[in-house]
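Only one chain comes next, encoded as structure tokens, the form predicted on its own.
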Amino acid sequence: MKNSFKIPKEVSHVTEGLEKSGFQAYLVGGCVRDLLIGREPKDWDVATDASPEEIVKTFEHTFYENDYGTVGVVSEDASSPRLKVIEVTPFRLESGYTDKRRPDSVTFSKKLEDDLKRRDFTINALALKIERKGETDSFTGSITDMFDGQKDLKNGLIRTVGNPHDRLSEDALRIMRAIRISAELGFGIEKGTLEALKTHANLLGHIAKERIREEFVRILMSDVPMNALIMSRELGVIPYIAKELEESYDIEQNMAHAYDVWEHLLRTVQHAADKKYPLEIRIAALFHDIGKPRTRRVSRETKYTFYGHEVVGAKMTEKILKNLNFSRETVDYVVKLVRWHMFFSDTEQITLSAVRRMIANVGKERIWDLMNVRICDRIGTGRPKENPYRLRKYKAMVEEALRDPISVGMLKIDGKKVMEIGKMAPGPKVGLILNALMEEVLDDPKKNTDEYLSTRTKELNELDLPTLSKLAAVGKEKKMKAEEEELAKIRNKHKVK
């Protein structure tokens, strides 16, 4: 029985183009797997019996810059200015994996079977031949399944193609890929494959940090990073991601925490995933307390203290992320979240001026992410409430500190400009003119322009001080009333006083 699928135009353009030129064309790998389980594929790969040179001749826009036969076919997307690239690879045989990642030699083949048997897992060793249904974008498809991949899909199981020790020795990154796919799909791992993953975990030492990082990021961005990280520990993979995490195992905390440091970190990052937070928050959630084991001291009152763990943790996090070759921007962002995550601790009393200083420390663009890290941290301790009164109060204070001040600072003119226009020395008259201008702008924000305020400054400069003082007093009173109204709205929004 043939299945029915929706296939993007740029993909069918490639398969149909190859077939019209007399070649075989199959969708292969993860895209077939995702189609069969109802997920939208992120990447589309095509396998063919055409050689790289024949693929290049078949399409107008291509690029071919590798030793493995993969040709990128470029197609324009009519709905956007972006170009889409579909990777097309000849059927091939591989041999020798000296670096535990790439084959030493590649031989092109005319047999689909040769291509499928070199793949990593049975659920990725599926090939789909598509056939258009009439004039629509719907296609029927027949599956080639040599290794019971469809059965493993149905059972939610990850199993290597053939001998697991052979497959993992060929490409050690498959160890992390198995964990990542398990997290993304919610699949289990077949017993023999699982045992081989543990046996060969040390081979990850041969893998480039960039590739480790890519799989680590996808694990964190899955729905269940906690499960994947637990599996990573059990299989001995954690040292190849961040060896420092091993220090957190079984490190008991004080009475405010229901879990040891390791489990607390896992629960914190899991809550970040549950909230669909972006990558930077998830990384910070995982590493925010990584400095605790190195700063733990015995305390009579609280059992343990961890003074300065955020400072130590920030340095450790920076080292970890740089080792994994994260971008400078990501390192800077995450390190600041780790360094300042204790600011919103429930045991602290925070003033509005302290909040302003914190915003200066982490940046306006990071302050809400810092708050979200704190929320995840709280849930990670085992506390049931994500948003208690004190945290709502902090949110209100952040909004107060972030809002555009209703003051002369919002005017499109400053004291220096007033003195220049009025040809006056510094003195009380400058402030009176600014407050008088403030009164007018509060009444009509459209007046807040360089042209109007400059003209009005000349007029106000002609007034005597008593008259100017009266105008300024009205402006100051209106400013205070407007500020009170703004603060009342913010506090009511967060249900705090």
Ligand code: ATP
The other form holds:
Amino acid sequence: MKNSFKIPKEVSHVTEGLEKSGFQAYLVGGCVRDLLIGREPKDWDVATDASPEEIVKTFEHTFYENDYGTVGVVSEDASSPRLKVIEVTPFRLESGYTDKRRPDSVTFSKKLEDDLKRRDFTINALALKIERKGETDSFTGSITDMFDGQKDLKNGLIRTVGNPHDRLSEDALRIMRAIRISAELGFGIEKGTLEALKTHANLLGHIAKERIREEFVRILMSDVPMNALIMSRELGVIPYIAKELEESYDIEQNMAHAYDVWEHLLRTVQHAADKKYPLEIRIAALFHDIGKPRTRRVSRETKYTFYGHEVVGAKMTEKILKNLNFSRETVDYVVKLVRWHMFFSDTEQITLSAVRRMIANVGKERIWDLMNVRICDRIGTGRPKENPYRLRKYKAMVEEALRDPISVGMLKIDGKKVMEIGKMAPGPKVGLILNALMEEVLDDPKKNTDEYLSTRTKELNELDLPTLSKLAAVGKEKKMKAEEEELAKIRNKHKVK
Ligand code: ATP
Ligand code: MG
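Could you present the same protein in the form predicted in complex with the named molecule, rather than the form predicted on its own shown above?
Starting with the chain above, the whole complex follows.
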């Protein structure tokens, strides 16, 4: 394990400031754990024997953060790229958790030991007192380790501080935290703690949905959502995330699939994680077939059918995500992906106009995400029958549908202006002039200015009709050729015909 640490200036500024004023100051919690295993800490927490008032007095810019005595110290380093806040919390004792979510009272203490005792897991109950090594951001340190946290860290084990039954029933969110931290660090869970997790999983019913959501999101964003969800099922935690997922257990599918619906969903979300796709794709991957259990019918030809499962699934997904208090935007985004996920798996020939309609349905900004959900879905079957050529073809078609075609609409002049300049009524001559202008602009895009095109319109208007018609025909021809070249470029890029 590491014994030399890089600590950001704004953090050592805080610990050194407290020590200079005669207080104790320790780094505590996740940041110590992460420093020891060489992982970058997500946030930095400082614990001290100073009271909130004393912390405020010690620093220039501070603000009270919450009811637990936490004071935010704002970085005074002007060279720091953004305003940084370091949370400083007085040593705390906690007593009584009658509602299983929040301590009944918070009592401050003068002893570090009290503060470490109230923490959830041994690897999260380490304190580090840092000492400057000379160089600016390099530090040595001494560890306070009351519960063999370093040993568990070395063995990759999550274990509660003290009796697991007491600690998990005190605050059931720790059940979600255990699964999440295990997924993020790739750690196992110690036997006694694991048993207690299973015993008390039902207490998650007392926990606020948004706190469950936060841990669920971090499980999905970890490298191993599949393993974490399998563990969640074994521990009885799934109903508190989305009870609808339980319907997918053991739901057998057609020959195209190697797995039941549950395992298919897990493998799909795992592929999304392997690809480092963003949260919305991962959520959609997990729920895309959630409507299958309710729509499965026996069929003589294909064993089963699941007609309409994407419509039912979209409704179910909306309910699940609203229940977890996801934002309106996230709900809308994911529901659209689930609703339309069948599109790219259509076995019939997909036409360009069908692709256009699909883009209108899911929205331009979501079309590539929809394609990526499809890619995960395909891997998640365990029998990816659809060949990669088909996928490349779809990509080319989407690109083709998204681009603006080469047309007179690209000109910096329109029919109305042409009529004004030529003092003419609507009629075929307007189109002829526009096409003749198009010919020149395709030859030399620099000519696409209001000024040039207005002058040329006047000149073209003077020409006799046969001459103008000839110029326009050349323009049309060029336009078609340019359009073909653009499409050929897209097809080349995706290596399709
Ligand atoms: P990360 O910062 O990567 O999310 P973390 O372990 O630091 O992981 P935080 O939510 O930042 O998680 O909490 C900081 C510390 O506070 C934890 O390491 C742990 O010591 C303590 N802690 C957090 N939540 C609880 C809880 N529900 N019960 C007991 N201690 C907790
Ligand atoms: Mg933290």
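For the two forms, the rigid core is made up of the largest set of C-alpha atoms that agree within 1.5 Å on superposition. Numbering follows the first chain given and starts at 1. Computed from a predicted structure; not experimentally measured.
Asks: If the two forms are fitted on the core, does Glu420 show a Cα displacement reaching 2 angstroms between the two forms?
Replies: Superposed on the core, Glu420 moves its C-alpha 2 Å or more between the two forms.
Asks: When the rigid core is overlaid, by how much has the CA of Leu465 moved between the two forms, in Å to one decimal?
Replies: Leu465 is displaced by 3.9 Å at its C-alpha.
Asks: Once both forms share the same rigid core frame, by what distance in Å has the CA of Asp450 shifted between the two forms?
Replies: Shift of Asp450 at C-alpha, rigid core superposed: 4.6 Å.
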